[in-house]
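The form predicted alone is given below as one chain in structure tokens.
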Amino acid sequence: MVQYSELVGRSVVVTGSAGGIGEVAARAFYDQGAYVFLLDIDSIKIEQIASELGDRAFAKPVDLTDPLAVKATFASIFMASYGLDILINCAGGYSKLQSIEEMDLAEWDQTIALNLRSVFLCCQAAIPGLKKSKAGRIINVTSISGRTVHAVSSPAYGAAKAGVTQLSKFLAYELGPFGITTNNIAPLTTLTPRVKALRSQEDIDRIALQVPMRRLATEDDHVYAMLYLASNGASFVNGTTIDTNGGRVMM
């Protein structure tokens, strides 16, 4: 893995860090020498990960859809005297593969809350801390599902991720004058434990055949792009989306 010396000592918040892309991102930034705050509703898992990582990792159990809880969590991070340099919003997902016709309202609302509301709440709460940073970064994880209709996916998930893409553009415009950049990573279907549980092997093989690279993504494929966006080399990259999809969709 490429080492970015400028990330040593920087303060990083990673949401959805109890597993999947978020966990791999938290571990990668810790390995770069950063202070890492793991935010997730799964308190047991993030406590375990923080313990494994060491004394620069801090578990912050929180319901990321609860505005009061999110504000309190970020307030506690600011009080820890490490400041805040980088916010990475990885929390997301959906529980059911349903068409628009069959989708119940509860599934729609839950998916929108987890994938879009949480990003808004965390970005809003993080802004005061990021304004004090000399290298403020927001990196939001969207999805190929928010860029195009590419395969069987959740319409609510795709709509939420498209919303995150547009929200990121507003953030890039509003926060740019403060030296804060906001960008997106848009993954292809990634072989996380959640995806393996939701999809059959036949489905996974079918999607892989549609990718020029002839494979699905791994968590590292996206985390490498995050590290770049957090580095000094990306200080003038703002309001864009990096499509880490192996060429499945070219925009």
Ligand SMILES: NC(=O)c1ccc[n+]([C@@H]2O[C@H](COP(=O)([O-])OP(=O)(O)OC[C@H]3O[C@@H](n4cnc5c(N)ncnc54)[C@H](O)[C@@H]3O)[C@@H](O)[C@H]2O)c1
Contents of the next structure:
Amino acid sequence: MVQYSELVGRSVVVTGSAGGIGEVAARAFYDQGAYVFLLDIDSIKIEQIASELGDRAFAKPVDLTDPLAVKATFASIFMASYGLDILINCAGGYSKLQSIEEMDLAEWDQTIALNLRSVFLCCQAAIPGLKKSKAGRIINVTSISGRTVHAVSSPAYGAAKAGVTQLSKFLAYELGPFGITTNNIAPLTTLTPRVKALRSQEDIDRIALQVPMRRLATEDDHVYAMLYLASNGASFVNGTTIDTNGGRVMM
Ligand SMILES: NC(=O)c1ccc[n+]([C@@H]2O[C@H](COP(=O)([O-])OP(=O)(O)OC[C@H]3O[C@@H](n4cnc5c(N)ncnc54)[C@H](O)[C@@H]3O)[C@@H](O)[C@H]2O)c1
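Same protein, the form predicted in complex with the ligand this time rather than the form predicted alone?
Full complex below, order starting with the chain above.
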């Protein structure tokens, strides 16, 4: 993986880092020489990953939809005296493929809370720390499902991810004067364990055939884009989305 020497010693929060794309991101930023804070509700898994990584990795178990818990977690990160340079909001997802007609309100509320409320809470809590950074970055992981409708997924999820895209534009506008950039990465279907459990092989083959590159995404496809957005070379890229989707949707 490409090395960005400026990431050595930077302090990075990765939410949803107990598995899937977030775990690969946390490991990649650690390999760059950064201090990495792993935030996830799955305390056992993040403790295990942090201890595997080494003394620059810290597990912070938290329910990211809980405002008080999120505030307390970021306060404890600020106290660790590494500051905060990069916030990667990766926690998200949905557990059921559903139509609007099938969706019950509890599922709607839960999906919006995990995918939109949590991003708002983390960004708001992170701002005081990011303002002290020389190269503050917010990277929000959205989805192709927030850019278009490409397959049966979850309407609540798509709506929440579209909401994050617009939230990122507000952040880009408000925080730009402080040298903080905010951008999104919008992945195509990626076979993380959660998504493997949701999609049939037939579904996977059909999605891959619709992609000009004729494959699904890998975790690394998204993490390369995160590293670029975190690097000094991306300091003037603000308020945009990198569609890591192999050309499935071109916007
Ligand atoms: N995998 C895909 O196909 C795909 C496609 C497009 C976008 N994305 C987006 O990429 C991101 C990562 O996806 P993934 O497939 O790697 O997901 P994943 O399910 O593997 O990881 C999500 C993590 O979030 C954590 N989490 C869930 N609820 C939480 C809560 N309330 N508080 C704290 N942590 C919580 C989980 O424990 C898990 O570790 C998500 O935002 C997802 O929407 C994924």
